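Below sits a lone chain in structure tokens, taken as the form predicted on its own.
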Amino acid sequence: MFAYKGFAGKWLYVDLTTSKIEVCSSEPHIAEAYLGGSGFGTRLLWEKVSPQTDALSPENFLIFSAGPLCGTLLPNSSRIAVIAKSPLSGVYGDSNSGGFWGPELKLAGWDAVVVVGKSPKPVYLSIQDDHAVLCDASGLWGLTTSETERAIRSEQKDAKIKVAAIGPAGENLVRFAGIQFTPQRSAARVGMGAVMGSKRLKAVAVRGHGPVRVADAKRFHQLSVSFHQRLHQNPIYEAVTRYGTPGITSIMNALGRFPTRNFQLGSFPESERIDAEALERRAFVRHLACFNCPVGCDKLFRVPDGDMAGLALRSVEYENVNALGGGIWNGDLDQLLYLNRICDEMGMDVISAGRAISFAMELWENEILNLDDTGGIPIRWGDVAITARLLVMIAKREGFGALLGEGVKRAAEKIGRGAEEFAMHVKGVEIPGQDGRAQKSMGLAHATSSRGADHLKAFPTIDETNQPDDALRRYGEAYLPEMANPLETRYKPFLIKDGEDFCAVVDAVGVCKSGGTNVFTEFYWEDIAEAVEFATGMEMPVERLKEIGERICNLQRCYNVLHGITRTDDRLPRRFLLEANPSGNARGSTIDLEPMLDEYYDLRGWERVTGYPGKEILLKLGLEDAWQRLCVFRKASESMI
């Protein structure tokens, strides 16, 4: 029996090259140092996947990992982490999904599924409690994500099976292909679906019937009830429950933080046609929720009439509204939903897909692209018919779509002629729906994120709207007013460092950032420490939990350093540094990144010049092996100069 509750105590190792499936015992010292989720994945990637490994090769690991709080009574305990070397960035990669798949894996009795190798033919992995088997998926290859889910449920004769599936984009190795999880939730970012496709793994289907046991059932139950009550009493509960994440569209637009026309603007003049209120009026059917979620930010939408009559989908997020709305200059809500549906069915990250097309639209606008480049397709702003066509071409790797499927960094390098200036990315990953000129902490977060441009690795929300209450509650009066002001840079390196450490823990335990930790800013270090202690039986003072978060972040950075990442890669496109935001409250603002980066490195204990983690912090965190590998790497690098 495993030393700690909350964990199943075992994980599956699947070698697709040999079709061998092994049961591996979880190791207590790994749970103590990294918990689970992306923490477990980070450590395994560090140990097993070298810098010489191509992300789309059989040697890459694909890790599905649930944390110790996933599948428990704690609210919002639905999250599953997917970790691999990213084919989009070429460095550390992870993605995260809600829904029901993660809890189902825990109910089946597993902490993680680790997949290596490459199958000689398409397969899917079926997990029924303790029984795991590879099944022929030749008949599923080419199907969309929802078609795949329906086919597996029909074949298994069980409508309650939870499925993680790729669509044509993953099969065709689109570098930002995602994985769709039951029901229509996505682990979308940085190309985990392409890794899955490279292994010819079409899906992982899970059905579980067992409990998730906790160490102190009484206190854990009391804490869970308290968490539920606190969420209901939170001042933004009603708005988030009613609208979900699209509810911030109008607010972000007013702030100049709503990226428009490939970040040329920070506001979209037609935002009222695609915001949460418009979405509710036009297509709302009913509220939905992930496993054990009292917030219910998920919704079912259906277009009632017109050309798109009957089109139904769920999980419409703020990022989708931005990337397929203002990002491409589209104010047609029905068409936006249609484009969203294409991405879900094809299995593509909406953010990267939308940014790839807005990138192409700006290149067309500047006459860098012409009909010869695009195969006769004029790629003009707001042309949703062309956008829909391009999305399918990307997923199928056809024509000009094959180039866009490489991501904007690689596409710009191949196009040349100054295209790089318009590629809005960090470390090869397309920048999501925030303009860092309007929220300086988010600009820094995009630059420092371990998986490339990202808002969820630090997820700073307390300074979005210049409301001091959350900043006061978390950090105290000494940090005000600057901490709450989105246009101020003071204290923002501290905010990002703390946010990255905290979010690393949230991703390691398996709870949702939209359900209390970040969007609500309701639960913080003390709350998660109590939950982990009551669930697992580990003694978990706050300082120990903070150390775990810091350890995960530092090991991810060390992994990236071995792949050549330095300070020069913690960069933002020149548009954010030199071109003033022309919109909303951010009018006239740019990002002064370098001083924030200096302070961030100092707080981390990293070298300012290189961005390498220092000896003192690595030894403090018990990462002696990381320090030794960095020393060897540095010596080898210096000998080559």
Given for the second form:
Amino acid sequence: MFAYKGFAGKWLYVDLTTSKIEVCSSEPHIAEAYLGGSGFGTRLLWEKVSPQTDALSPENFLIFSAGPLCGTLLPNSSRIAVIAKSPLSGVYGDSNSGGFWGPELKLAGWDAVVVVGKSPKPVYLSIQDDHAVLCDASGLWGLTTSETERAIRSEQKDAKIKVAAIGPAGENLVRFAGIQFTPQRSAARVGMGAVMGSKRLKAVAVRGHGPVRVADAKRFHQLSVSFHQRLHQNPIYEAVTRYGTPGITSIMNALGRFPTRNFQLGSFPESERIDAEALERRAFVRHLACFNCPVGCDKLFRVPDGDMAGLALRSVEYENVNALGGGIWNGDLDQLLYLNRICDEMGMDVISAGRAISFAMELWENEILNLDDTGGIPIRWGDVAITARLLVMIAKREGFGALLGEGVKRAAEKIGRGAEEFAMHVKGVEIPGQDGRAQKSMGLAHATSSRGADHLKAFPTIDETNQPDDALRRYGEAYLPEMANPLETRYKPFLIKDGEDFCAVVDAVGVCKSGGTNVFTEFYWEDIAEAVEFATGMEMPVERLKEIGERICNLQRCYNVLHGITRTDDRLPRRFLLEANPSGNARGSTIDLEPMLDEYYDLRGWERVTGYPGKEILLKLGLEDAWQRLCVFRKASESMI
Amino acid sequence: MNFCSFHHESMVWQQKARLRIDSESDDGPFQVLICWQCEDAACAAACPVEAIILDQQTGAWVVQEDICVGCGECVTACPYGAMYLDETRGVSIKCDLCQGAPECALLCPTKAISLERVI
Ligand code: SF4
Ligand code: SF4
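Show the other one: the form predicted in complex with the partner chain, since we just had the form predicted on its own.
Entire complex below, previous chain first.
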């Protein structure tokens, strides 16, 4: 029996090269230092996947890891983390999905599935409680994500099997291919689907019938009930359950924080045609939720009439509305849903795919691309038919699509002619639906995130709208008014450092940031510490939990440093620094990143010049091995100069 | 299902939930299979050893686990699909209204489930 409850206490190690499956026991000292989820994954990647390893080689690890709170009674406890070296950024990568797959893995009795090697032929892994087998997937290769799910369920004659599958994009190693989890949720970002495709692993199917135990049932139950009540009483509960994440579309437009035309603008003039209200009016069918979630931010949509009549899909998020709407200058909602569907079925990240298209559109506008480059396809702003065609070409790596499927950074390098100016990425990862000029903390978050441009690694939500309540509740009077003001840089380095540590813990325990922790800003350190303590039986004072978050962030950073990441990579595209955002509240603002970075490094105990973690902080966190590897690395790189 | 199993088993264990959510697709529509605490309870009538007894205070039909022989007659008899066999313990399980304060009704975020007294 594993020392701690909440955890299943064992994980699967699958070597696809040799078709060997091993059962490994979870280790208490790893759980104590990193919890599970992406914390577990970070440690494993650090130990097992060397800096020399190519992300798409058999030596990369693909880690599906549920945290100790995943599958428990706690609201929002649905998340599964996927960790691997990213083929998009070439550094630490992880991605995260809600739905039912993570809890099902726990119900089957596993904390994680770790996949290495490369199968000689397409396979899928089938897990039924204690039993795990590799099955032939030759017949599934080429299928879309939902077709794969359906085929596996009918092959195994069980409609309740939960499936994690890649589509054609993952098979074809599109660098931003994602993994689609039952029911149509995605771990979309930074190319985890391409890693899966490189291993010829089409899917992981799970069915579990067992329990998830906790240490202190009585107090855990009380806490879960109180989490329920607090979510219900939260002022934004009604709005989030009604609209889900697209609910912020109109607010973000007013703030100038809705990336439009590849970040030329901060609001989209036709946003009313694609915002949450429009979506509800046009296509709402019913509310849907993830495992054990009283928020239910997911919706089923169905287009009632017109060319797209009958098109039904779920998991239409704010990011999708942005990337496939304003991002590419598209105000046609039906078409937006169709493009969304293509990405889901092909299995690729909507954010990166949308940004790749808007990148190409801006290059076209500036005559950097012509018909010779694109294979005869004009790529004009808002052309949805061309976009649909390009998305499929990306997924299949055909013609010009093959280039876009490399991500905007690599594509810009190949195109040359100044294309880099328009490649909106950090560390090779396309920037999601926020604008650092309109919310300064978010700009810093994009720059420092360990997986490249990303909002969810620090997820600052308290300073989006200049409403002081959340900032007051979390940090107190002393930080106001600046802390709540999106255009202020003061205190924001602290907000991002604290946010990164907190989000690292959230990803390590397996709860949802669209729920209580971030979107609602309801649950914070004290709450998660209690939940972890009652669930696992580990003593968990807040300080210890904070240290775990800090440890995970520092180890991810060290891993990235070994891959050559320095301060110069914690950057934003030139556009954010020099071109003023012309829209909404953000009109006239750029972002002054460097002073924020200085302060952020100071708070982290990292060197200002290099951005390397310092000795003191690493030793304090018990990361002696990281400090030693960093020293060796530094010596080696200095002797090269 | 999670709060239900937790109430009775002190752990999330959907196989032991006393109510089930059913649907043909992941996207719904969803059907709640839940005990109606019938006036003429088919489960109780079908039970060969009279293990299912009405709790006068809560109005719930309750399985006396020490009497139940695990034959499953009640499971077949219930017209609402609201009786289940607990395979690990070998007894049948059903909703007992959480001794009078059902957690599902308390916590259902959309109020799809509620407790009403009809008699
Ligand atoms: S808030 Fe939304 S994404 Fe998060 S668990 Fe609930 S339904 Fe799923
Ligand atoms: S278990 Fe079925 S038959 Fe028995 S009281 Fe409940 S609904 Fe009626």
